[in-house]
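There is one chain below, alone, in structure tokens, taken in the form predicted on its own.
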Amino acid sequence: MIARPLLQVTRLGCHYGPIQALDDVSLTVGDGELVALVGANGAGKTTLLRAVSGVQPASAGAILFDGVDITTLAAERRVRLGIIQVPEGRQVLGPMTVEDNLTLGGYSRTRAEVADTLEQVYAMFPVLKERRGQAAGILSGGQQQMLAIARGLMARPRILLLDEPSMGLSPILVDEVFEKVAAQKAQGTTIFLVEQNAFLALSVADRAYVLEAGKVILSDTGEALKTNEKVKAAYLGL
């Protein structure tokens, strides 16, 4: 049974100039859970991501957040809503400090907000509170990740989009970070979750879509989808 729906997408289409990237997709994220999007390279997953956070227009269809329609709002209102994207491939600011990085994510809080919130991300993230005057450019994949996830939450997010937080990481590393992603989860924190490791992400989500040239296939519980013959043949490498 799905929670109260927070995120509704529907009958979303996405074009660039004459490329459709997504073709008619329906999918819902209830309060405080963890939904997955699986599917390869190209599929449109990243496209998807931005639409919702409203850095990609779309072309068809409605997004609905909390039950308001913001399918046109400008992507700067939607962190206000707390709809926080952390991108593919981290996307940090290297010149700057650790903590300056972990403070632009909080531009959108008040000072207060953001002293309060910057001492619950270093409890969560130590590594972080322990380099917190050095460059962000000279910490470790790992730990630019957890610094990209922690300057989401630095926003009070009340949805967490979460653009492949494993990529370009050792093994470790990606146990490392899905240890953090599914302890916010464990808070409360809504996460939809792009991911091309569908092993991993289906074993984290509650629920997960199979999104396939712009379309929607599949979707179920991400255990039904780990068991899922076309799943395992096509993503699983089973």
Given for the second form:
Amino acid sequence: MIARPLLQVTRLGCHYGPIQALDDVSLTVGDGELVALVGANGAGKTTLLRAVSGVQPASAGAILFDGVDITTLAAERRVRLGIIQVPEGRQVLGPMTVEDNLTLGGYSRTRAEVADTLEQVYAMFPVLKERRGQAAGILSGGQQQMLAIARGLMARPRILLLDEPSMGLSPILVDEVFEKVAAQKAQGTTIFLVEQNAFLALSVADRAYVLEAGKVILSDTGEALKTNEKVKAAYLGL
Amino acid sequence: MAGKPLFLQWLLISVLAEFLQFLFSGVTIGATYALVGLGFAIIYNASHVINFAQGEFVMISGMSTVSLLAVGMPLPVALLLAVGITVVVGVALEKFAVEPARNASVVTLIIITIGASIFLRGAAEVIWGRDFHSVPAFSGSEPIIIGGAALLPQSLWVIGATVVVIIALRWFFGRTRTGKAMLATSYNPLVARLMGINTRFILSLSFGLAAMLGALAGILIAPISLTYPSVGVMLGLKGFCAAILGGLGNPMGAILGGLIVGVSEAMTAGYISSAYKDAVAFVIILVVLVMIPNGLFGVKGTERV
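Swap state to the form predicted together with the partner chain from the form predicted on its own:
Shown next: the complete complex, the earlier chain at its head.
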């Protein structure tokens, strides 16, 4: 049974010039769910997230958030609705301090709310508190990924869009990152996770979609997809 | 017997006085280059566009002051209004010339600003004519004698105002939310948008801020150097030189660059010939571009993939 839909993507199309990156993509993320989107490099996963965040225009179809059509809404307005993306490759603001990165993460909220959330985020990521005054660029890769996620949490997401959070991290750090993701889900945050590491993504996801060449080719619960012959052959290397 | 040491003493004092005189005029004009250079840096940071209409902001504020004084406004009011008018022009330039071509390449946008500068200069000639105008000094023109060199009170205004601007900008970028949002946009526009920063507004703001800095340079220097429709051409180019020398996009570099250009220019004019004065800035540009393309304080121009 699917929870009340929070994010609904209907027949979405996206183009980069003449190149079609997404074709007729429909998917739903229910309130409180952790939904994963898996697929090979270049399948269109990042494009889909960019479209949901409003930094990539849709050429067809619609995006609904909490029942409201946001297909043409400006990116900063979507952030205010609680659609928060943690982009691929961490992308921390290297020359700025850890704390500036975090407070800017709460740019859409009031000063008091930001101060409040900052304490919670520091409690969750003690290492960031230790290094609050240092430039974000000198953190290690794992710490930068933590910072990127923490920065997303500063906006108090209703849905957290995570783009390849395991990319470039050692297995131990990947586990650490996914623990934080699981903790967020436990607190009731809806999560839409994009991953190349299909095994990992399917293990934590309630449901998942498989994207291939810009189209959704499969969707099921995470566990079911893990045992699906096609997925096993193409994405799990089994 | 005492004639020889006295002569040497006199020689030393007059050499020193001469040097001080050149230094004063160099720092004064250098401060205006610094303000113009800061404008280049701010717009470059927000959009990677080099706004070649930056010099025209200097001209518009100077010429507006002349007109506002002519209709009988008191000097402080005229100065403030002139800055206001220039800011409006700057924001309008962004809205009507840059924004519609937002998805074009940076080179296209730079060419648009060159076109805009020609348009603004032409419009100024139509509105104000091609004559030279003078603006009264803010607080008298009785020079202050320091070490045998004359320092105009207006020079103190130029230097003092530049120092205030530098402090205000440091506060703005280091302490305020909007200032930090501008920095974030310059470091990573995509991430800035994902954080909920309205980067279109930031771009408008950068043009408004740059116009304000150019306008300040214009009203400060007008009493010293006269104002006319093409006054912005040289000031703009030298401000650009200041920004390049300091490392494009580095505000504090632009300030130092402005001072270096101004002082070298004044020294060249004083000790060699004023005929070479304008050449100094361009020799500096050539040397910088060949020897240190990232400027004195610029970050290496690497592109992240």
